[in-house]
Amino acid sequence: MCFLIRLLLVAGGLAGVFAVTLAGGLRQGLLALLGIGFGAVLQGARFGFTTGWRDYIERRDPQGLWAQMLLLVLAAAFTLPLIASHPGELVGAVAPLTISLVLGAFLFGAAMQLADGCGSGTLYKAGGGAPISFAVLPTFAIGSFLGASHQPAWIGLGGLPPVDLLRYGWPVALGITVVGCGLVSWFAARGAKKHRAANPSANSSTVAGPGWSRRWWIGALLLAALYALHLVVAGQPWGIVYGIGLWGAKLVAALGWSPVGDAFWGVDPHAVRLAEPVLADVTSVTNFGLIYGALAASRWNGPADFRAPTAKRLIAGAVAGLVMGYSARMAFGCNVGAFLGGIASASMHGWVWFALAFAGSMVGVRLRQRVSA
């Protein structure tokens, strides 16, 4: 019984891979299957960016955060070169340091926390059938769609303009980038030392055992080639935020809503984007192909198992999501658009980004405890 499931799965993937292939082209087919393979690591690995940040915060276990370091420092070593030998052709996640970057970050990464996911969280814990992010994937695609939708207003509000450290060369680029995540996993690690000293009795618990170790750090391999493969495919770094607000655009679309006038949907590439079918954005299509990783992963063992949420828990989920969504354009992206692309993009907006989103995170882990209790 288990070997059929396996084989109605990988046929289900394979199938919809060709599928998309037909309706759009080989490059979308390639990104959808690198989608499911996103979506099988980051289920089956459970590598989770508000996991990793509540468990240091909660805890002080850093290998969550570790794993994140060093996602960082090999998607950048893969990626800064080729971006830099193909100018133009591949382009990397560059954003300015604006007002609205540091508001948005802080309240995505309060609101992840009491959502349990960010926005691949979100994708991959669908997909695997957590009730909660039933909850917040439709308000997360609704905040998204009015996030993007008030953006150019946000900008407005001034701030400094990109600091892309590609200017300098890739081989300095990368070993700022390589300095900085060596100095985040090195206050980690001290931070837990003390937090072991001064909690004799915890030792135990707040370092997990080898194979929770074993998991952060494969997940953070796999990703990384998945991440590098996706920018010379899509010739863009891997995304999540845009293709879910294109859905929420084209939901309110399909209801009445005309996207003339609008600042940001109303004018190219978005309304462009708007008006193709949703196979036709490379952000979109990786979504669907990352649901469905998530879904094949959770199912290859047999039925996954929930416990249901409370109905305090799917109302807080569904109000985070949509504050997510709408926060995420603020920032320029999610854990994934902006902390992960920007940073491996050599952007100091991507810094910008963790140390204000893992700001938020302290105060959402507070909001998500009071929630649950």
Contents of the next structure:
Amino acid sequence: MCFLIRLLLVAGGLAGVFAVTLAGGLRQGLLALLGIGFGAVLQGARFGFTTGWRDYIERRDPQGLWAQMLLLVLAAAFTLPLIASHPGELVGAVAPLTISLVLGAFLFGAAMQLADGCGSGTLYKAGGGAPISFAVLPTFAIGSFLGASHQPAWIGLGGLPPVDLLRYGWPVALGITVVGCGLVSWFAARGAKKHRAANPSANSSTVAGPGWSRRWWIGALLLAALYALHLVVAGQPWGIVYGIGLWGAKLVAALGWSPVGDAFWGVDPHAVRLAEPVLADVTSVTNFGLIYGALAASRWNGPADFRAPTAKRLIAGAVAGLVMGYSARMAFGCNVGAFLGGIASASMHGWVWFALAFAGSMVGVRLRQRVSA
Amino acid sequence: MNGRRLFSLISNLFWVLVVALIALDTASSTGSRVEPPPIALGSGQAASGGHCSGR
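Right, the form predicted alone is done; let's see the coordinates for the form predicted together with its partner chain.
Everything in the complex follows now, all chains and molecules, and the chain you saw is the first one.
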């Protein structure tokens, strides 16, 4: 029975990739395949950005943060030399240091803890069958659509221009990225050690033990490899939120809304993305693949298990999804497009995003505890 | 019908709806689109655009 299910899951994935290739071309098919890989790794390794941060905030467990720093360093090491040697063909995720980035990243960090998942987390949990995702995903799409539409106005509030460290050459950019990730890892380890020392008699639910679970670093290695392949195929870094916002825009357009005159959706390349089939959009096909990959990974060893959330959690998740979608567009992306993509592209906005979103998560974890109580 | 079964039904309906919307969108989109080379690296073409960073 298990063999049959696995066969069906593999056949379903291949059929999906074939269908996307037919509809959108070979590049889109390859991206759907990479998306399946992203989803399978995220679900299989339970590589959650949100959980990793929450584990540190609540229990000073640094494993998730370490894994994320390893992912950033590997992704930067694989891709910075490529971006530097193929300008134009391959581009990084570089964005300005605006007021909207500061506000948006903080709000996103808080909301992702309430929704129990960031951009990628919401998608892979939806694929895995987590009930809360069905409350978060639709509002996320609407929020992202609205946030994108308002993004030019938010950027107009002012800020600093982009700081792309690649202008100093890729060895310098990579060196700064390695030092930054090393410092975060060291601070996280120091905080964990202090916390253990201050709570010698506490149990494992409140204090993390020493060591590093294998799933975290294997997940980081595989995700970094997939991230590099995605850049090579698509020419741009892995993203999540743009695609979700596009789904929202397409849905609203189908209900009669016109993008003509819209400051974001009415101008290229976004107007072109909106007019083309959704399967022609880079981020959308990767997202679809991600959802399927997570579904396959969650069903690989049998039916998925879940607990039905309370109505209060569902409502909180829906509101958090709306805020996440909107704020992600203010902040030029989520944990994937801004945090991973930004830092791995040696853009300073990735580091600003991380600092503000982590601060927001500290607030979000408290809010989550109140909602769950 | 217990909560678990109801949720399974709702989630299955949700995904059927998603697939139907993608099929509808693909079928209803008109106009020609120039298919990009399979791999961006070495293609000599700029990325298509449409990324979270605002590009």
